[in-house]
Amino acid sequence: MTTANQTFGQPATSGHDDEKLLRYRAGQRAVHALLATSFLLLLFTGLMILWQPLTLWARDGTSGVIHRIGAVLFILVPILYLIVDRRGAKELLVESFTYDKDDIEWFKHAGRYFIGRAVGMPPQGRLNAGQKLHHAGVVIASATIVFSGILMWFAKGSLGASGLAFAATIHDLSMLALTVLLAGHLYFTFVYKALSSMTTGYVSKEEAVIEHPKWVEELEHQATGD
């Protein structure tokens, strides 16, 4: 069982072909689960309000209550992250908006990665350039969702018709962007069979060397004290 204070890359086994590296600590996996759960609650209850075939389910107001519950959980995500793994939260935020020349080269060959060919891609750190862009998009879209949602929830009466319409548009477009990002996330999870990394926290060292060689090299340097 992993704990929130375990070091990234801590081996789970001592073998060669089956050696595992710790990629996601327990706290990070809990935050990921809360983010996924709260987002799905927001998405499906929001569709009940906006999409005509589902509006019947929203008539008794239950979907609105569930939507607000999902909103509270969604807002709690970054707060929980800071509580259970402050270091991990800071690292994720910084890495998501930091790009180097290898990342630029990675984007030039992103088509290969898209179809599942990670071998031979430009060397990457703990997050590849695509993952950085995905996380950055999630951070920005989540911020606009929360801000516009709070305005519609608590300042609805003072926004006026045009202000309310603008906030609703920003809210809906942000949810659309986050939904597209989710679809991409699920696609790459399937292509690279990455679900187990979030459920167990560990990844194969062999696969990590292929996809994140700079990260593995950094871990080895830390282990040897270089």
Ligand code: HEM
The other form holds:
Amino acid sequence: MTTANQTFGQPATSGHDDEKLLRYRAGQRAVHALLATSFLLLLFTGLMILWQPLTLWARDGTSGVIHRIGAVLFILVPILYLIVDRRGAKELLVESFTYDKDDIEWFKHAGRYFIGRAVGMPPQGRLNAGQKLHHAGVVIASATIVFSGILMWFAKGSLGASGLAFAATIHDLSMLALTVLLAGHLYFTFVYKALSSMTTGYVSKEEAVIEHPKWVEELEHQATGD
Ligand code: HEM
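With the form predicted on its own in hand, show me what the form predicted together with the ligand looks like.
Every chain and every other molecule in the complex is listed next, the one we just looked at coming first.
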């Protein structure tokens, strides 16, 4: 079991071909599991409330209740992240909104990365430029979905018809953006076989050197204390 104090990149094995690097600590993985579960709950119950063919299932109000439970869990995600792994939460936030020259170059070659060819891409740090953009999009769309949702939940009466319609539009567009981002997120997770980073916490060093060479270099400097 990994802890919040465990160092990123700490090898799990020291063999030749199968050396592993720690990418996500246990707390980070638990928070991500809560994020994924609450988001999927919100998506499916939201569709039941909105989408005609599924509204029959929403008649007794159960989906509305589950939607609110999902919303509370979703709101708890950043709070729990700060509690269980403040360093990880801070790194996620700062890195997602910080882009350097290599990231700009990476975007220029993103088509190649899209079809699964990471070899020869501009060097990347812990997060590649696409991951940074995804995570930044998640942060922004999550903020707008939570804000508009809270307004519709607690201030419905005082919004007026046009205010309510505006909040609902922001809410639906934010969900659409998060769903498109999720489709891309899942595509890259499976194309680059990245699931192990969120299940075991570890990734193959060989692959990390190709996809995140600046991160591996940083870990090696930290390990040798330079
Ligand atoms: C439902 C299935 C999902 C799978 C299989 C999945 C998979 C993954 C994987 C493998 C990573 C690590 C990538 C890496 O850095 O190597 C990751 C990170 C991440 N995912 Fe997901 N994900 C899922 C759902 C979601 C959802 C619904 C969201 C947002 C609404 C999301 C947001 C994120 C974020 C923000 C990170 C970075 C986590 C951190 O730095 O702590 N994921 N995901």
